[in-house]
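One chain comes next, on its own, written as structure tokens: the form predicted on its own.
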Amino acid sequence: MARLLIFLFFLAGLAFIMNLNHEKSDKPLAKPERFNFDKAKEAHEKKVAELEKLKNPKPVEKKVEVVVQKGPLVELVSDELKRGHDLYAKCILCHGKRGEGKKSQKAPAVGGQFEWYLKTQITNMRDGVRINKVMNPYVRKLSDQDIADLSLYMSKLPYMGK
């Protein structure tokens, strides 16, 4: 019996609170409006026209800009850079003209890399510290001066071919 009385008081309090909230607002809880067929038809036609525009977009003219770089990638201002440029001619096949590397041949990007890093890696490949069967025929006959010149040239190439 006590539970029933507590439940009834709870419902009465809830109804009272809802009634207070309703009286504070000037707007009724639900404002009935009549359905306006003309407005609905107009809105529908607008949406259908919008969908037609999306289905048949106007052809967009694509502007293609061709960037032609004038001059060499690296200014050959010293004898070291000239020798490095000549040595890099063998590397272009795998590493690319701009040093961007080729994923298909698993050749890393070397353009713009630090000179000391390139020199260390090439020396390690030549001396057998770093084993690379693909690079071995190219680097095994390089002298220390050749490696220094080649590293200098590759470090001057654009970073990542850009």
Given for the second form:
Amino acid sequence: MARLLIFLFFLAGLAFIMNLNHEKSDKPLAKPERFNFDKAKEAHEKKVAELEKLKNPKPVEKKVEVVVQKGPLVELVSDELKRGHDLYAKCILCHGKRGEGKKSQKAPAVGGQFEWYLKTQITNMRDGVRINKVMNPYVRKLSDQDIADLSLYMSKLPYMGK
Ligand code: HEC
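Compare with the form predicted on its own: the form predicted in complex with ligand HEC:
Below is the entire complex, every chain and molecule, led by the chain shown above.
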């Protein structure tokens, strides 16, 4: 009896194992692929390129906003200012369009300076009280009115060219 039982167990076990095998064989066997050198090379190059990209990220493009200044630097609302503007044309060479001054000419910023100060300095230079050989030819022939108009205009220019 015991032998019969063992035999039955053995048979059941065998059936079970065979069943497992059967299920396995149902699935298509994965065919072993041959090593494809070209494919591997391609994949490798792709990875290298990706790494390169990570190493040197593209610089984020900064949007530069260009602020365009509209209208004249100084609103020429009076005849004095208009005359001052015209007279200042000769001074731009050294003092800059915005009165910001020029290092190369050793010319200081004159924009936005006090009107009374500019008037005094230009008058003094014209009269030889303040000696400025470079500027002398430009101020020598200025009238008091010219100097007043120039000073008014320059005082309205942006301070230090800003
Ligand atoms: C050839 C260059 C040149 C030109 C053109 C010129 N300047 Fe000057 N200006 C100078 C220099 C250089 C100084 C500084 C002189 C000094 O240090 O004493 C100066 C100084 C001045 C100052 C004194 C500034 C301060 O802070 O004391 C005034 C005001 C001035 N110039 C006005 C004018 C006006 C107005 C004109 C046009 C009519 C003019 N300049 C044309 C070169 C020039």
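Numbering follows the first chain given and starts at 1. Being a predicted model, the structure only gives us computed values, none of them experimental. The term rigid core refers to the most C-alpha atoms you can superpose between the two forms while keeping them within 1.5 Å.
Notebook entry, point to check: residue 106: CA shift of at least 2 Å between these two forms after core fit?
Noted result: The answer is no; the displacement is under 2 Å.
Notebook entry, point to check: Rigid core fitted, is the C-alpha displacement of residue 129 between these two forms 2 Å or more?
Noted result: It does not, since the residue 129 C-alpha is displaced less than 2 Å between these two forms after the core fit.
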